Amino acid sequence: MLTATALHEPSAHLVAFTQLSVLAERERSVGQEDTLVLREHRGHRLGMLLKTANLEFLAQDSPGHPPVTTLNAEENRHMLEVNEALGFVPMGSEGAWKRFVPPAV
């Protein structure tokens, strides 16, 4: 697993961090995993920053991974623009499904 960290250092609290999960075996692709920003330290670009430094990491310190995959929720357009601009581009959906029972009478 490959993270990086956001360091605040007036609290000397992390603020946000990314994650890439790297398999040993190199055929098999990376997945970017969580990014997470506090809300409060939003607006900086620190998810597009440490993904950044996250993804030259990778290329740096295992060289030969076939292309990164990710996961992104359609209704958070700002994390899908953030991808956009780091060079994902859609592959596929998934669409999950509730049914509402109501109670018996």
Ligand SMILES: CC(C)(COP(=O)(O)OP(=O)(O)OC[C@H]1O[C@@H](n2cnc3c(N)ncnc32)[C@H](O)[C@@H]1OP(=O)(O)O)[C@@H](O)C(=O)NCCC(=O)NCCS
Contents of the next structure:
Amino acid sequence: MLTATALHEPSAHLVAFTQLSVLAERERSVGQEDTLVLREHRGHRLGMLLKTANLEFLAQDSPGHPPVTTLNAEENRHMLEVNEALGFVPMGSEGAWKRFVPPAV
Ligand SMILES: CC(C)(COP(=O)(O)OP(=O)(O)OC[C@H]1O[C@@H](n2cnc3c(N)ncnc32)[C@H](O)[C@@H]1OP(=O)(O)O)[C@@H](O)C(=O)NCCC(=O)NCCS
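Structure of the form predicted together with this ligand, given the form predicted on its own:
The next block holds the full complex; its first chain is the one shown before.
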């Protein structure tokens, strides 16, 4: 797992992170996992900076992998905008359904 973090120096707190899961088999794709910027630190493009830095580190540390894949909620426009700017394109979609079962009497 490659983890990139952002350190807020005045408070010495980590305020953002992103992770890539890299399998030993080079023919397998890399997974772009969670990314999070603490609410009070949003709006400074930290998500984009961290993702870019981690992808650059991946290319240096473990070159030769095929595509990086990720999952996004369709309504998460903020994350989708970052991913689209980085060159991610749709490859599939999935849906989920639920049915409420009334409690037995
Ligand atoms: C997605 C996320 C990382 C983006 O944070 P970021 O890098 O700070 O975003 P940006 O700097 O690109 O923000 C661009 C604009 O959107 C706003 N914005 C970003 N995320 C927002 C959110 N979740 N809700 C409302 N506004 C948001 C910013 O304030 C900024 O506004 P401005 O242009 O008026 O200044 C952040 O919203 C987040 O941590 N969300 C929760 C976790 C999540 O959904 N992760 C993705 C799935 S793993």
